[in-house]
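One chain comes next, on its own, written out as structure tokens in the form predicted alone.
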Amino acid sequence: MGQRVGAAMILSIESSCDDSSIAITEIGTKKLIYHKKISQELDHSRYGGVVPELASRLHAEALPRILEECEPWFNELKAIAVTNEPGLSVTLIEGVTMAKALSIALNIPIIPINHLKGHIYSLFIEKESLLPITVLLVSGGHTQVIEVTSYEDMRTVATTMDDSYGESFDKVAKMMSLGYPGGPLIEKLSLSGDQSRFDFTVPLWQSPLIAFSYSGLKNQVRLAIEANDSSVYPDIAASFQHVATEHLLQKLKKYFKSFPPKRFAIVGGASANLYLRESLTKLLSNYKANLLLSELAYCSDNAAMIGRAAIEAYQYGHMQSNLSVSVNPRSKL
């Protein structure tokens, strides 16, 4: 990704959790000019999950190092985009503080970005958007179905009542002392397991609600882990992954009865799960719906997706002065 002098660009910053990332995107062509991400996974793995204060300190170290590489493009920047919601308050502050400093130094506005919208636009990095679209967002903090008509028109039609899909994988992995992040570890362990070995109950299978819940399944898995030794962990992992995914499929089928999809996408960190991708591909073939997927490199939090969403926000005029941007850790779409 080389330098392009004279083109209008947006610099984007992502620090909502444990990934420090900065990108530069060309507004007119949507070309990703620069992108770098520094993961904190190894630093948090010893604790079995993200430690907010440690994450904040690591962002404070990593973001300035990445920013130094972006100086050649400063004169072409028209705005600074930054994730300001939702996420961990202490890590969001690191990105927003940097954005404010750059906004003042370069005398350009800030574009605050909801990182859930960023995940949706991860589908369209270096591409034109294809809307309307029905989106399943699955991550460590979110499980929801969203009807997307435009950047300004997004409607959540189903969400989780407790744990998220990705969070349940992390917690099951922690119960097994596998490490962090748990999603890829459970998926890998499942490859050598028998998904029919443990007959876990699919959450809300009798409920007419189009909603998600993983707390009960997580408890079933905990009891299975306590009652068995580690030799059966692959079977537990495979059975859990199967039922966790089947829960998503059952609720999507209910929703599709009234709103059959024409175009469907999976986004978010947990959308990298290949078992989930394959299961949804089979389901959607029954509806002859087009399935859109983010590149695996852009499934987890990253600044490239924030920059792509920022192009839409820029075109809608969603710029703010540097003093008016604040963090909203618990914000929704």
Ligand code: KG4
The other form holds:
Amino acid sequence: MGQRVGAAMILSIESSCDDSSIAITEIGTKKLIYHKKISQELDHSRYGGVVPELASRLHAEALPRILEECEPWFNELKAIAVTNEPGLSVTLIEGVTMAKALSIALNIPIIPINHLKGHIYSLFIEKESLLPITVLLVSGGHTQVIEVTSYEDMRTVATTMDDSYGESFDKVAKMMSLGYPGGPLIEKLSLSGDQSRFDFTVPLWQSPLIAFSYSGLKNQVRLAIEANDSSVYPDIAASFQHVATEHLLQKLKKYFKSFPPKRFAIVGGASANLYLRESLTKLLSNYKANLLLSELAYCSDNAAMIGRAAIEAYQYGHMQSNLSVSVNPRSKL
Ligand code: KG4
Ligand code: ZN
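Moving from the form predicted alone to the form predicted in complex with the ligand:
Now the full complex is given, and it begins with the chain already shown.
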């Protein structure tokens, strides 16, 4: 992590939800020079989900503390990249405001980055990109299948009609009073459970739609929780995880009938789920398709993926003057 005289670098900031993170990436080599993330998970855990006002206050404390460590590289910076969409408006503003202040102080442009593109480029941190690729993005805010041809050409071909895959884990964990984020907690609890004990219905199994839905499954799980005591929670968790994942597999199989995958990836916080990784590895072996995964450290929100995406954006000339950058909490790809 040493400084190289004259190297051109981008400083990237991520604050779209509950992770405060800053990275510095060298443009030419794509090398990650610096990366730090301060997670707020424990602070939100007792509320069973992210409290936006608390998240914003914690970003205001954490981001400047991380930024202080980046000062040695300030002279090498060519641009400030920042997640400006989608996410929580009050937390996106924290990162964008810091980016604007840095842009003015260092007299360099801002590169606004779409968080979803960041997740996709988490696959290529310190690497060349491998495109085209079909990507399943599973996070707390999104469940979608995206055909990625280039940084500028990404097409969403399937999305969720209500909750996301990761969000459904969070909600089930909350119903069981396990804490937040629910994904890793449910995955761990499932290890000691019997996934065939509860015969939950796979969402949209009869529908020709290639789309996702998790609200019905969540309600089935709620009824099972209400009808049983906590000794049965591992079986409920395992049965839920199995059906939530089976739903993804069924819809992907349907999609693959028309568009067989050559190269496929799973990204987003929930792509850390080993049961999902194993199930998709099996599915993809039927198509002899390559499966790409982000390193576990870069599955959940982080600034390294924003910095990697920013290298592409920089090469496409997506720099903006600081006053023209706005926050778009609900934007899509
Ligand atoms: O990508 P991310 O950090 O934030 C968003 O962009 O939303 O994803 C966070 C989500 C949370 O819903 C969390 O419960 C879920 O990813 N998650 C998991 C696992 N680890 C994190 N879901 C299922 N299994 C996991 N192991
Ligand atoms: Zn994310």
